[in-house]
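Here's a solo chain for you in C-alpha cells, the form predicted alone.
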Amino acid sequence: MTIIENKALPESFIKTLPGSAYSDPEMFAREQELIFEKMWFCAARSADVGKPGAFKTVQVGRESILITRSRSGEARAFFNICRHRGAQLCTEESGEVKRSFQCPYHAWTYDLDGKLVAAPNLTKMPDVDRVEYGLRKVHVREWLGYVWVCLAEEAPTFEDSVMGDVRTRLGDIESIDHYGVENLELGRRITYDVKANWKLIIENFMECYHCATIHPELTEVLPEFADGFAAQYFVGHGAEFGEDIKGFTVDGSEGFDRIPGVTEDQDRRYFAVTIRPQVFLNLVPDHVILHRMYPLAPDHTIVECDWLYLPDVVASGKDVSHSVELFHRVNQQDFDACERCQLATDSRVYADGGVLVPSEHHIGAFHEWVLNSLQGTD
C-alpha cells in the first residue's frame, strides 16, 4: 500500500493514507506481525507484578503473553502456551501463584522462570529437557516503571528504538528523567474501549488541529492549542500554561506540589510524547499520564490510561479528581472522534484518503513509517 498521490492536490495539503488502511483485516494482521510483534510492547505496569508469582496476561499483537515476576524479582515474559498440547495456560487476567503455573489440562507445571519442574510421568522420560520445554521466553525490559515486552526473536536496540523516540521528540533522555517516572505511584486507571484503529488515535494525539474544536478545557489551560499546533510539532517545546492557570486540573484549579526533578524550564508546561508503536506519554510538573494502547481489531482498540503521582499525594488520599478530569475529559473527546472518523473509513468518499493541513504534516511521516514497516524497510 502506498499514499495515493494527487498532482491537483494545493501545495498546502499532502495525502493522507487510504481509508481501507483504518478497515482492512489483511493490513491490520500485517501491522500486528510486523509492528505489534516485532517491536517493544509497553505491556504492563511493573507494581501489577509487584511481587515473585504475581502476573498479568496481556494481548501483544496475535499473540497472549503472561508476564511475571521470579523469585528473585526479576520480571519474566512468556507466550502464554503450554509446550505439551498448546492449551492456553492462564486465562485469568491477572493473578498470583506461589511457586509455579500448572496447565489446567495436563497439568504440565512451570516455575517462575519458565523451567518444566513437573508433569504426569515425566520422571519416566529422562530425554526430555526441561529447559528446552519449558515456556518459550519473550524479551523483557523496565523502564518508566513499566515491563516493555518484545516478541521478536532479535529484538531492536531499546535504547535506538523507545528511549530514541523520546529523544527524538525531547532532544535528550535527561529531560523525562527529572520526573522521576519510575518513582511515581498510580493514583488513578481508566480503560477506555474505542471502537477505532489504533492509528486513527495515533494521529489524533499527535495533532492539535481539532483542539480548539473539541477542547475546550484543555485550550482553557493550554491557550497555545487553540492555535492549532500541538507540542509535539516542535523538538523540545513544550506548551505553556495560560497566565491564570495555577494547575494542570479541569478548572486550572492549584494541583499538587512539583516534583522534585523537574526544572524551572519544565515548570508550568505540557509535554507529550508518542513512543511507537503504542504509548502516549504527558508530562506535567505535578504527575505524569501514560496511555497504553492494545489493538485487537481494525475498528478496535483497548486504551489503557495510568495517572500517576508523587508517593505522598497516593499515600495521604489527596484528592486527584480535578487532575483525572481534564485529561479524562480530553480523552472522551478524542476517542469519540476517533469513532467518527472509523464511520467514514469505507466510504466510497474516503477510499482514496483526506488531507493533511501544514501543521499535521508530521502525521505524514507518521504514515511513511507505518508503510515502511509493513515493508521490512524501517
Given for the second form:
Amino acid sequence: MTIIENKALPESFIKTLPGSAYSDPEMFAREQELIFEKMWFCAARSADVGKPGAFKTVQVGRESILITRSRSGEARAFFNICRHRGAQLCTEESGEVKRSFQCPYHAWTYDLDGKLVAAPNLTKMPDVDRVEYGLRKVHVREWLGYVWVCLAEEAPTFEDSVMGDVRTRLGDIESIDHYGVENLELGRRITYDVKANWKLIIENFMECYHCATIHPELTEVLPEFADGFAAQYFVGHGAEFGEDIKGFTVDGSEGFDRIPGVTEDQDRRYFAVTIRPQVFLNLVPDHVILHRMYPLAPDHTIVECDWLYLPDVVASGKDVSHSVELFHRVNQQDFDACERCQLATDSRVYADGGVLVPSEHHIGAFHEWVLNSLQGTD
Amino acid sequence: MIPACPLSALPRGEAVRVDADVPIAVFHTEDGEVFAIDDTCTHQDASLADGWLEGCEVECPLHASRFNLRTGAVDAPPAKRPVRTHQVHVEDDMVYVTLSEEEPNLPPGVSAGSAGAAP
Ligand code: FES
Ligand code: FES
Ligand SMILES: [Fe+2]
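Can you swap the form predicted alone for the form predicted in complex with its partner chain?
Everything in the complex follows now, all chains and molecules, and the chain you saw is the first one.
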C-alpha cells in the first residue's frame, strides 16, 4: 500500500503471519483438519476418566470425541457418533455410565470397548458384525497422567512427535521423568475462555519479550525474564529463581517439598515446554502446571489449566493458593494480551501481519511449521 | 427337551441364545446356577442374552427392565409382562432345556418362529 511497507525489513525483524491467519474461518478449518485431527491431542486428564465407565466428551478439531475407560482399565476413545443414523451419543461433557453407552434415539447400545452389544431387532440381523458396527475408535495413549488421542488413520509415532517436542526443548526425556508427572495429583483446575486464536496463545507462551511488562509477579520470581529471552529460547535452559525467592509462589514465599526425582540442576528453576499443537508444560521443583488448549473457532479457544502437586500435598489439604495465584495471574495477563491482539487481526494495517524482534525469532519456526502442516508436508 | 449347549462352554456370568421356535436364553450365574428363559424381552425385540446378568436377574440391554430368572417376573416398566421360564437340567456337561407349555409373552411384531429369523 504505502511506500514504507514495501521497503525491505530491517535485519532485526522477521514477519509474523498475516492478520487473516488468525481470523480466517477457512484457515482455521484447515488447521482443524490438518493439525488437530492429524496429531496427538492431549484430550483429558487420566484421573477424569479414572474408572471403568467414567467418561468425558471433548472437541478435537471438528469432531466430538468420547473418552472413557474399559472394564480392563484401559483408556478408550471413540467418535461420539452413533453408527446407526449418526445421533450424537453423549451430550454431557462428563459423567459415568455403569456398563454401556446407549444412543437416545433408537437405543443402539455399545459396551465400554465400543462394541455394539444390543439394539432393537438386532437378533433379526444376524449378518451385522457387532465390532464392525461398533463405535469408531481413535488412537489412544496415556502419558504424564493424561489421555492423548489421535484421529488420524495412521498416528504419528508418539515418541517422535509428543516426546520429540519435550526432547527438543529440554534436551532429553529423562529431564521430565524426574518430575514423575503421572504420579502427581490435581490441586486446582482453572478453565479460561479466551477470545483469541490458538496460535496467538502459543506465540505468547513461546516468548518472554512481554514478561517484564505484563508479568510483574513472575518477573519478581524469575528476574532473568526481564531480559526478554528466557522462556523457551535456549535448549535445556530453565530460568533461575531470584536470590531471595523461596518458592514459585505469587509473593516468592515458601512452596512445598521438592518432588523427589527433581535434580539439583533442576531445583530452583522454571522450565517451560510447548508440545505442539496444544499443550504447555511448566515445571518447577514442587509442582507442575499443564495447559491444554481446545480451539473452538478462529477467535475462540478454551484453555484448561491444571496445577499438579505431590499426592500428600493434595491429600493433606495444604493451601495451594499461593502457588496457584502466581500462574493464574500470568494466565490472565497473557490471555488478555492475546485477546487484545485478536482484535487487530482484521484491521487493514495488520493485513500483512506484524514483526518479530530477535528474542522472538524462534516463533518464525512455529509459523513455518504451521504453514508446512497445512500443505501436508512436514 | 432340547440340548442347549455344553456347560463348559458357558462361563459363569455369561449367557447364550439358543435358536428355537421361540428363542431361549440360557444363563450361568456367578453362583453357578443355570437358568433358561425366553430370550426376547416382552417390551421390544431385544435379546436378553445380550443383557446384564446380576445375581439371579437379567437387565434388558435396551430399557433396563429386569427379569427374575427363577420366576420370569419383571421388576419395573417399560416391560410389563413376565418372560416364560423353562426347566433346565445338566447331564454329562450338557445343558438340557424343557420348554414351558405356556404361551410366550412376545413383544409386538414378534411371533413364534419369527424371532431370530432373518426378515
Ligand atoms: S441414531 Fe443412534 S440408535 Fe438410531
Ligand atoms: S426392550 Fe426390554 S425393556 Fe425395552
Ligand atoms: Fe506470558
